[in-house]
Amino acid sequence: MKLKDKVAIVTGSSRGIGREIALRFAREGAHIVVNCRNTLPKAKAVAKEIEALGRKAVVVQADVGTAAGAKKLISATLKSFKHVDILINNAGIIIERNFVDSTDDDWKRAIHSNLDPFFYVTRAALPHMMKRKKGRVISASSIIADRYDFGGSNKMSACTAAKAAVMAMLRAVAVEAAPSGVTINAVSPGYIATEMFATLDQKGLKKALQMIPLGRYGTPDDIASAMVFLASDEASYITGHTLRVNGGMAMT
């Protein structure tokens, strides 16, 4: 087990990639803080799955795109486990709309759901990690920050800005946290087959498949595997890095 007895927070972990990350970390020996904003029944179901694996699980319902929600999440974690080893900033959304048709609400939601959580939760967790002289922060970015054409669904400019900002900001935070032994990295998924697929342009999805050298969509487990690696001792000399997990799509 690569993460035996570690305490890991996984934001947005009631479903999709976040759920798979939480379960995979539990299989690797970690105790998990499951976070959701609105899907509490699903979050509780994930916690039961984690406990069935012999690990401890705590559910914290909080909007991590706010300072108050981030503080609530970290405070609840410290109350339950006394420390935090790993923070996975996974929460996020996709808004598919042409730039010229994007609304003020689209922009606010894109930043609130994709960038604000990295800022607020990382800021809340880092002082504790830096004091302990160890910790891992891993955030989710996206292929949309690397390509303007990703299968015809190139209508995500608001979210593109937020995901790219995570990749830029983490480097500055990584330099600040490095002397304390805390690493800050990101995983940038390509097209991952989750329930969110149903909300995307289906013609674009088919075109995207032709642009992936490995010839398949990714799976949530592909992303969870990358997260486990960056959270483990094997990645102790990696910081300020974005690991792209996209089947080679960023090269085409």
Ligand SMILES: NC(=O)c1ccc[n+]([C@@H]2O[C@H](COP(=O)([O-])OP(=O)(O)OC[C@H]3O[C@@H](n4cnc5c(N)ncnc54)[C@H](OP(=O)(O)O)[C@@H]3O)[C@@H](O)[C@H]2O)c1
Contents of the next structure:
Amino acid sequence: MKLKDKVAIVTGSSRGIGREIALRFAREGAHIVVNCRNTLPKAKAVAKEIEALGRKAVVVQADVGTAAGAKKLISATLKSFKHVDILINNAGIIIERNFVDSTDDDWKRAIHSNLDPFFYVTRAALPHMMKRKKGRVISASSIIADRYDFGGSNKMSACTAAKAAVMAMLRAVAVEAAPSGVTINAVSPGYIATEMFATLDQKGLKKALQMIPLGRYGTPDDIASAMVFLASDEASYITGHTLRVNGGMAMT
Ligand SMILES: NC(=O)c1ccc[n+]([C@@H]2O[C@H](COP(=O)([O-])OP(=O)(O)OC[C@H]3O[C@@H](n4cnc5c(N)ncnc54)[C@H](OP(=O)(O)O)[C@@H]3O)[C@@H](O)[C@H]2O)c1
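Mind pulling up the form predicted in complex with this ligand next to the form predicted alone we just looked at?
All chains and molecules follow, beginning with the one already shown.
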């Protein structure tokens, strides 16, 4: 077990990639704080699965794109477990729309769920980790921040800005946290088959597949494996890094 008795918060873990990360971390021995914004029954079901694995699970419904939501998440974690070892900033949304047609609300929502959580939740968790001189923060970025042409419909500019900002900002935070032994990294997924896929342009999805050298979409498990590695002792000398998990798409 690579994460035995660690306490891990996984934001947006009621479904999709976050759910898989939560379950994989539990199988690796971690206790999990499951988080969602709306889908509470799904979050509770994930917690049950974690408990069936013999690990502890706490569900915290909180909008992590707000300071109040972040505070609620960290307070509930400390109340239940007294400390936090790992923070996975996984929550996020995708909006597929032409730049010129994007609304004020699109822009606000893209930043709210993809960038604001990195600021608010990391800021709330980091002082506790730095005091204990250990901790891991791993955030979700995206292939859309790496390539101008990522297949699909290529109409995701608002979210692109947020995901690129996460990758840029984490390096600054990593330098600040390094003297305390806390590492700050990101995992940048390519096309990962989750519920998010149903909301995307289906013709574009087929086009994207042709751009993936390994010839398949990724699975939530592919991302969970990278997260386990970065959260484990094996990655103790890695910080400020974005690990790209995209079937080779970023290099083409
Ligand atoms: N799937 C892909 O191909 C892909 C590619 C690149 C990057 N990513 C990134 O990977 C992460 C997970 O993606 P996914 O495909 O698993 O997404 P998903 O299936 O749509 O699940 C998103 C999760 O995030 C939660 N969430 C969203 N906004 C939130 C907020 N403000 N506060 C709290 N929870 C919030 C959702 O909770 P509710 O259900 O309660 O709303 C849900 O649990 C995202 O950051 C995404 O941008 C995904």
